[in-house]
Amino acid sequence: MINDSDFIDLFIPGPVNVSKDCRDKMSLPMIAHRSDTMSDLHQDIASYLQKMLFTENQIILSTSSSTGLMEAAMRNCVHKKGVLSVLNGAFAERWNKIAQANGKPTDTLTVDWGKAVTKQQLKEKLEEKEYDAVCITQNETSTGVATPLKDLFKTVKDHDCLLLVDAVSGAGGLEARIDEWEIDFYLFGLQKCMALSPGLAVASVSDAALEMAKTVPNRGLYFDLLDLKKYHDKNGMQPATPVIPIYYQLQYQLHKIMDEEGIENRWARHAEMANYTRNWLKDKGLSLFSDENVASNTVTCVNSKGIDVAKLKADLKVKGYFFATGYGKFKKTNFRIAHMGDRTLEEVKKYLQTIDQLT
């Protein structure tokens, strides 16, 4: 049995801490998933997500991880011309793995870890051949790199491709203007910058992406965008029973974000925490793993420079914190500081002061 003593402060890039008021929403009574109450709940969530993302696109809610909606994007938005996946980290590589697993023609544009793809790199690759879609990771959690989508989308559109974006650790923390940036599929989960429980994924889907889906055979069943849209249009329903308790959480959190904090203020708070963290590591004689001009505002990846990250993780656990080491091949040489979700600058300062005491 899990006890209260098993819970510690999560300073990792997801899942993040969920506030008590959000957790309490999951204890509301269950409702029928074909009821008017469910319909109202779904439609209110969709409306607020459109406001948060600055879009009029179709909102899709999926009872799955974000990887499920990455697969939905691949199954529905890629046909005979295939897909170009931009790879600059461990999570970006998932796009290519999903393309291969679904039998989609796929090419890759590989960028050094710690860097973001440039407009010129993308342009040169897209001039080699035609594609149905381009896949980009907005925020690479493994390296702390935020790809500047607003600088790249025109290059994608100039080559008549759909733009598919993994925003898993960006949405709700990084600037996103879906319609202005002409993003066709923008997907994310709730357990990172949205500061909610995992289990529900969200996507904004353009008309162009839905039109592409009509031409693609074998879209599957669970992640068929046209089926999801049909049920959404049918009074805000879902084809299968959704994870209703997390709907309660999401509705509550969206109202807090949009009606109380304001999404642009939320972006600014993430930037403030990131800037403080970057200044802290410079004062400590440490360095960013990522290029500074593309450093993320939701997670900072640090070159450990001789710090024993395994020991630091153990010591921080004693202090009540769950620490994030580097990811994959950089597990021993990097560590990551997550400053996302409902975190405050004061909480970040206290955490960094604790690291100072231990190193």
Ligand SMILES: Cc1ncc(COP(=O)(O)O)c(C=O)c1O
The other form holds:
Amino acid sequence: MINDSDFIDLFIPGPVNVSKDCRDKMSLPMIAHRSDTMSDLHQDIASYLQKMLFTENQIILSTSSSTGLMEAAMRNCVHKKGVLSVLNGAFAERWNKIAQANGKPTDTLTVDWGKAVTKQQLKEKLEEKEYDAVCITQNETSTGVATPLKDLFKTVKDHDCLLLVDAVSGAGGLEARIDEWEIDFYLFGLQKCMALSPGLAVASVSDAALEMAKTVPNRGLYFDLLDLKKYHDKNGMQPATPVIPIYYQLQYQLHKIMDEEGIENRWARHAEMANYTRNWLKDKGLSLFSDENVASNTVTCVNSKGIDVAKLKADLKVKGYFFATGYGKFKKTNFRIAHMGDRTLEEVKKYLQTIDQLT
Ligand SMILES: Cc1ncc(COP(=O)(O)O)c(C=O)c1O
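Since the one above is the form predicted on its own, can you give the form predicted together with the ligand too?
Then the entire complex follows, led off by the chain already shown.
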């Protein structure tokens, strides 16, 4: 049985802490998923998400984790010409695995971990061959790299490709202007910068992506965008039973973000926490794993340089913190500091002071 001592402060890049007021929303009474109340709830959420993402595109809500919507993007938006996945970390590789698992023609553009693809690299690759779509990870959680979409989208569009973006650990913390940056599929879950429970994933989907879906066979059933859109158009209904308590949370949190904090202030808070963390690690004689000019504002990845990462993790647990080591092959040589969601600068300072005491 899970008990109180299992809950410690999550300084990992998701799931992150969920505030008490958001958690409380999950305990509201259940409603019927084909009711006017559900319809109002869905429509309010969709309109707030459109505001948050600066888009008029179709909003899709999916009762799944984000990987489900990555699969939806692949199944619906990629046809005979195939897909180019930009690989610069562990999560970017997931795009390519999903393409292969769904039998889509796929190529990769590999970039060193810790770096972001450049406009020139992308241009050269897209000139070699035609693709239906390009997949990019906005914020690579494994390496702390934020790919500057605003510098790249034109290159993708010049080559007549759909732009599919995994924004799982970026959305709500990093600038995103979907319509201006012509992003066709922008997907994320709620357990990172949105600071909510996992279980519901969000995508904004362009008309071009929906048009493409019409031409692609075997879109599957659960993630068929055209079916999802058909139901959403029927007053915000879902083909299958959605995770209703997380809708309550999401509505509440979106109102807080948009009506109280403001999305641009939220991005600025993330930038402030990241800058503080980057200065802290330099003062400590440590270095960033990622290129500084593409370092993420939601998660900082640090070369551990002599710090025993496993010991630090154990020591921080005693202090009440869940620490993030490096990801995968960098488990021992890196560590990551998440500064995302509803985190405050004061909390980050306190955490970093605790690391100072322990190292
Ligand atoms: C960048 C990125 N993409 C995709 C995923 C997968 O998300 P999920 O496990 O919610 O499907 C994660 C999870 O951490 C992630 O950080």
